[in-house]
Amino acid sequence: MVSSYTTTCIYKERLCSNAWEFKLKLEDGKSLDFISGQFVIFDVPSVDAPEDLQPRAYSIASSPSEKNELTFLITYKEGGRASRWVDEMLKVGDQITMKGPFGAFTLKEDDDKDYVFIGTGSGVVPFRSMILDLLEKEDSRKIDLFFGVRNEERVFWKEELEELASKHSNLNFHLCLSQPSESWVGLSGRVNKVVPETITDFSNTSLYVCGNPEMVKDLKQYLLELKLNPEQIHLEGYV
C-alpha cells in the first residue's frame, strides 16, 4: 500500500537558469523507504488558484539512506504548473503532501556488468540517487555518467559530480553541451552522439537512459543496432 506523507520544505535554491533544488523533511519519526531511481507524487497547487491541487511526479535525488530529508530538482517549463509552483510559491516552511514511492526504473543488481547512465536535463536526477547509493555500498563496478544539457547556463550539480568522480576512481563524469558557447572546452554535442564516441564496447555494460523522449528513442535505436541484448537497456522518458 502506498503511503501519504506530510513534509516541510527546509531548503530551496535556484541552481542555474532553469533548475531549482529543494529539500523536504518528513514529520518527526517518519521515514520513506525507497529504492534509488524511484519517484514520489506531490499535490501541486495552481499559482492562480491555490485550492486547486493536481498530482505531479518527481524523481528522488537523494540516496536511499536519507529517509527523513529528501532532495528534489525541477527544471523550469514555461507555464508549467509545478514550475510556477516552485518558482513563484514554494518557500521554506511550507507543508507539502507527498505520496510514494513509485516506479520500477531501478538498478538491476543481479549481474556484474558496469553501469552506463545517460541523462538529459532533469533526467539526471534518478542517476544522482543511484550513484550515491552505489558509492555508499562501496560497489566497485565502473560507472559512467553522461549528463547532457543545452548550454552552460543550464548546468547544475557540476561541482558535486566532479568531486564525487575525483574521490571514486570507478566513477567517470561526462558533461556534454549540445549548444555550448565558443569558450566551452568540454564535450560538445547531443548525448546520443557523445556516448558512442566515448564508449566503443558496450558488451559488459548495463545502460540506463532517462530524459527527453526523443533522445531516449534515438539512443535506444542506436544501441539495438549494435546488437545489444535488450535486457542490457533500461529506459525512462519524461515529457
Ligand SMILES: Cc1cc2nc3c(=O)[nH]c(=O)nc-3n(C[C@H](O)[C@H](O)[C@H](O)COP(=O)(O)OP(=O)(O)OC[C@H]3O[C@@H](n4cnc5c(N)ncnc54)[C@H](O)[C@@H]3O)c2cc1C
Second form
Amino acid sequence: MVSSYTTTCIYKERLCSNAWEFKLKLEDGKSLDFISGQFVIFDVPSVDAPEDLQPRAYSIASSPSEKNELTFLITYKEGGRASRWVDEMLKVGDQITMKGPFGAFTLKEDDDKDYVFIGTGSGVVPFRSMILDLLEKEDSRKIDLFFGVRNEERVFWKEELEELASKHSNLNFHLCLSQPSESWVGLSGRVNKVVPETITDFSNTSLYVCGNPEMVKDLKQYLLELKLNPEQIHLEGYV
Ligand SMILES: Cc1cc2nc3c(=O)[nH]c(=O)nc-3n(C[C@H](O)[C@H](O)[C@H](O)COP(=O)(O)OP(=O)(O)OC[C@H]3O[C@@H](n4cnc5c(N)ncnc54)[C@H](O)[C@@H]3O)c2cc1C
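Return the structure block for the form predicted together with the named molecule; the form predicted alone was the one displayed.
Full assembly next; the chain just shown is listed first.
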C-alpha cells in the first residue's frame, strides 16, 4: 500500500565527483514494506525557495529487510532541483516527506534463470537492493552485475560490490568505464558493447536494464535482435 512518511536524514556522504548517498529513518518506528527494485517519491524543496516542493522519484538502494532506515543515491544533473538540494542543502537531521513504494521493476523470481543486471550511473541503485535481497535469501543463481559510468571520478560502491562478489561465488561484478583514463586497467567501453562481449549465451538469463533512456533503448534493441523472448527482458528508464 502506498503511504506518506515523514523521515529524518541520518547520514549523507559524497561518494565521488557526482554522487551522494544518504539514509533516511522513518519517524515513530514506522516501517516501509517494499520489494527490491521499487522506488519512492520525495517532496524536494527548491534551494532558492525551500517552501516550494516538487516530487522526484528515487529507487531504494538498501535491502527490503531494512524497513525503518532506507538508503538512497543521487547523481548530480547540472542545475537540477534534487541535485542542487542534495549537494547544497540536505544535512543530517533534516526532515523529508516521501511516499511509496512504487514500481514494477522487481525480480521475477519464479523461474530458474540466471540474473544479468545492467545499470548505468544511478541506474545501478535498484540492483544494489536486489543483490542484497538475493544474497540474504541465499538464492544461488548466478548474478552478473554490469555497472557503467563515464570515468574513474564517477565510480561509487566499487569496494562494497567487489567485496560482496569476493564473498559470494555466484555474484560477478563488471565495472565498465566508457571514457576511462589511460591508466585504467579494467573493462572499457559502453555497457552496450561490454555486455555482449562478456555474455555470449543469454538463453538461460533474465536481463534487467536500468539507467538513462538512450542506453536502455539501445540495449533493448540489441537484445531483441538476438531473438530473446521479450519476457526475459525487464527495463527501467530514469527520465
Ligand atoms: C523510477 C525512477 C527512479 C529513479 N531513481 C533514481 C535514483 O535512484 N537516483 C538518481 O540519481 N536518479 C533517479 N531517478 C531520476 C530522478 O527522479 C531525477 O529525474 C533526477 O535526479 C534529476 O532530478 P533533478 O531534480 O536533479 O533535476 P530536474 O530539476 O528534474 O532537471 C533535470 C535536468 O534538466 C535541466 N532542466 C530543468 N529544468 C529545465 C528547464 N526549464 N530548461 C532547461 N533545462 C532544464 C536541469 O538543469 C537538469 O540538468 C529516477 C527516476 C525514475 C523515473
